[in-house]
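Consider the single chain below, provided in structure tokens and representing the form predicted alone.
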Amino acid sequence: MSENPDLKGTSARAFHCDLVARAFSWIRPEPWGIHVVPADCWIDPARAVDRALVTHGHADHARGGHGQTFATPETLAIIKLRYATSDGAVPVAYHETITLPGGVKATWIPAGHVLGSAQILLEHAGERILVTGDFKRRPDPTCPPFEVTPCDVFITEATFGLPVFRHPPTQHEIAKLTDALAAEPERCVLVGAYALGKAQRVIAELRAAGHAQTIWLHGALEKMCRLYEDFGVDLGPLSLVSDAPSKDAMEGHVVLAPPSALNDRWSRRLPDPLTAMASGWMRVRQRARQRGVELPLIISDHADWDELTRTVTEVAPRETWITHGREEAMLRWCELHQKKARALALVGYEDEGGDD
């Protein structure tokens, strides 16, 4: 007896959505967070997890009160800093390969995002599943260059998610910065930057554009700094605000502080300071106006929209998945150039948080 065609072909689909179905159905995107079935562990959790994989230090990725965590030395250093905790901390370097319960493989791979940023691939039942993280394509000082790898899937942010965000090139807003200093010795510039990566990459560019001057720093971003010294990043001469003998001393020189310092009391021991701020939100002049921000330097740690768009391009990946930012922005795009592309529900994510 032959066999019904009709029953045939219903068979050949449905076996072929069941494949669709299982594909990646190993790792689950929770509102919490990345969920890496096999190994129970989780990326970047948003609640105390018993195994956590950590791509960077920022607060929106990274916590205490982990059973372990899994991070870069460098990572780990910084979750030690802000939370007082070490328990339970693995190290794992850059290109490291560890196997995890359930016979997943985890590989941390330089994100360019922050000191000790990587983005984590994961490995399982001939899958390759890479989470960025945050990330950056331009050149830092500061960390690691990000690193093309090629996946299956491609997890990535859009915080900058839009047309509209097109970076200048970092030298033009340092030389902003430097010519303004120039212009009116009397006075100081004031940089408001976020204690992790962004205060630290605006003194290594400055020092790389030949600022060899002191800067003073508010005390909330010293500890910081020291730890990236401690790392081998060079910072040159820093000094405390609070150690300076007198206005006068500042005059002519570079004072960074967190942006929230910017119009408090705080300013007031500077002398006649010029305002600025390094964040690529500065793009947005009406954020610079609210900000009170009289210099804004369009320096962001995040890539921008043809970054963005072009590392999807080079990674190549079967499908593209969006953790946060402008998500219908980049499914659209996605959309245009015949890519798959699904946008995750996850919360406890800054679209425009401490290192922008």
Contents of the next structure:
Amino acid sequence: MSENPDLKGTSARAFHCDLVARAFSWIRPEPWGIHVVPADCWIDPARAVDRALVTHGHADHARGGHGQTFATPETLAIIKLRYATSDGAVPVAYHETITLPGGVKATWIPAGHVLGSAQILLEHAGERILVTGDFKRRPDPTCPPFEVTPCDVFITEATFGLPVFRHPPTQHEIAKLTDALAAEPERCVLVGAYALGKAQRVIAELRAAGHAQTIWLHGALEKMCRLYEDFGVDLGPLSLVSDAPSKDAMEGHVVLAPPSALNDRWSRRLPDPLTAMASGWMRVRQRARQRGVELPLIISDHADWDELTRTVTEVAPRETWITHGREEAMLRWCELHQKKARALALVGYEDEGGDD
Amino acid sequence: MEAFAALLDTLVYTRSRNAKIAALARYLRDTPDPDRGYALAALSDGLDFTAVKGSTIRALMRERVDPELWTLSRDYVGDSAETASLLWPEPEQVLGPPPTVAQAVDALAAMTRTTVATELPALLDRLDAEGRYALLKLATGAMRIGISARLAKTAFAQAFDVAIEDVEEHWHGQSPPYTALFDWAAHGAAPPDTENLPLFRPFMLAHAFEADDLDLDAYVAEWKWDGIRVQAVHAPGESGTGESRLYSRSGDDISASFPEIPASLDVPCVLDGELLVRGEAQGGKEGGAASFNALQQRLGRKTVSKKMLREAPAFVRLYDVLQIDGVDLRPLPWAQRREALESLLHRLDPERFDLSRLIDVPGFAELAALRENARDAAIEGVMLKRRDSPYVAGRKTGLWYKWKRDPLLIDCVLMYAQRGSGKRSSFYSDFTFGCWDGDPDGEGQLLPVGKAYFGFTDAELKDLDRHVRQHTVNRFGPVRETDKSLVFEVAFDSVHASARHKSGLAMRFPRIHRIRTDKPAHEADRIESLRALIRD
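Can I have the other form now, the form predicted together with the partner chain, not the form predicted alone?
Next comes the full complex, this chain leading.
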């Protein structure tokens, strides 16, 4: 899953630690999270801490058991749904600035990744440090768009940090899905999509493309869809596969399931399903084939290569730090463009098969 | 090119054979000439463009992408053409419509080592990522998407609703873009003229014999030798100096693997027979043929060493003749063809061709008794052919029967299971089974001896799938190891010594005959019992 963290950030591009110590000494990347030292807060920590600032609700970023959890109301609702607790939850609205101990100011800014997702801007000692969490740049009907925010240190993800990852226009991929439905109306198209974010986005994009039919859901997706609806995201008519009166009822329809259910026994109750998967990884043929996917849909909630590099250019920070993903290629790009960068070697963020 | 690129991706992602055939058939129907012909050639045999190599693509990319980013990307994707298709810098403005397949083929064919550096980019600039992938695959001839010649012909037949046998007959000797072939199939023109070429003719095939009696006045009986069915052809050829070929049952040219056969044939004729290697395993000294295993050592080789030619010389045991001196004998009854074959024999090299003997028995009961003993002679079984039947392509009911000897049976223990593909992708349907090596009640271990994925009903498959899920002790990627509690009665045609398997054995056509839930695993067979059945 994760490569050896000790080997990241090669010596050729070694970061000059003394310099950092002077410049941004109040923030320390540790393998299990980013430590905001004067406030004794952690951003998306992989272990339980007293005070956590959380960017979004995916399990690799939002874990339970913290004393206090600062996050957007949407993210806190997602955490409550997943961990059945709201102990220590401190809601912070988008663009609201709170002051943490030690005089550190923190602001949650839309990241465009999933419902409630935010970048966290930290300000202290005249310096601005921005942590993106996960983000994307293209429009998403289920959450507000990413906002470019000037900063000194830009701490970014790089899940799709390889130049081969260029996600095609979303409408193009949605058309592939509706075309496949129309081509074989006696079958259904079973789309594998992660329960938080991707599933709702695929539904919302289908609705935006004029697809008004009932969409059938695997039971594992139901609650999150309802949560999105509670926050005002209209998902149109949804039904549970387990409530289907017969196989025939699902013919010619879209069925959504978590990726793990695609080739499982569960799928036997569907009418001759065509297996699709909505993920940025579908860009690479072999990856799609390995998962037995017959209709790859390149729909991602992460920035692709062009978005990543464009964002670094637009934000124009003094330094770019890369939390997780394919950081070698991003480091190389920064080097080619004379931008100062380093890899942080954080552990615990999902690289493959996670919530992308 | 867009339609071809879409087809290519459909074929890459589709698991089911029927769905692949349907996709290819749809493309062939909907696409005009000559695009569809070139596409067909590219998918089945590959087109060769000498100026474009894997290194050409790497060189083009070096000029456009940072080498470190290229290497990182290439390592991740695992395929140079695909990596290049994704990394290719999109041109600032549209540089013209995408080329058709035919335009791309013409352009690629005209490229030289010097012009390729400017002309290939010009094509790539007019395509999107999928189109670039298709073009680069087309250019380097490395499709590798599992389209066999047979599948391509089946799709062609399905597309135009013509008989696959006719497709096979007319396909041979045609070259891309197969315009004459499409004219015939799609537009009802006369089939291509191929009289003087050493072409493949579709085989006549047999049904399994399942009755318990047959009138031997109407049918003749013949041994079913255990080799591979071949067709040896000699014709004047385009030059008129004579050309010979050896074809496998699927119509593949296997002359290069068995050069001694075509080299020794100089009579214009089309012969049907069994390819065998000299030996004594089949039918003893008189039978004169080694086991299938001996032949297998020579299959699929592109070149053959002198040592192989000396130690495992091949020959054809003749069953039938389709053509002599340009005269088509196929409409004649079997008896007349047999006469013609017998009288042709003195014109053939006796070292490479002999006649498959007819079985002379007074009645069916005697034949049945002879067949019972076929196993000892290591022969596959008996063929029954209607004396008055013409030679017709394909499998026509009532004309030819194969009456295989009964299968061998052995009790094995289920060891590993793997998910199937297509409709079976949610089922554990590929089973590896083993026999005991040593005392099953003592220190004995199970040793895998074979793999089977058919022989059971759909209902049994559900039970097997459930058994695997409930008895899993280990997982290795897609493979599950079971607790080795279930016994299969495995049927198979023969077993051979094999250095490639840990057990030292290789079974032919193993299938699950019965599921022995009544039998405890320690009562399954020991490997010695299987070894004793080797007749190499």
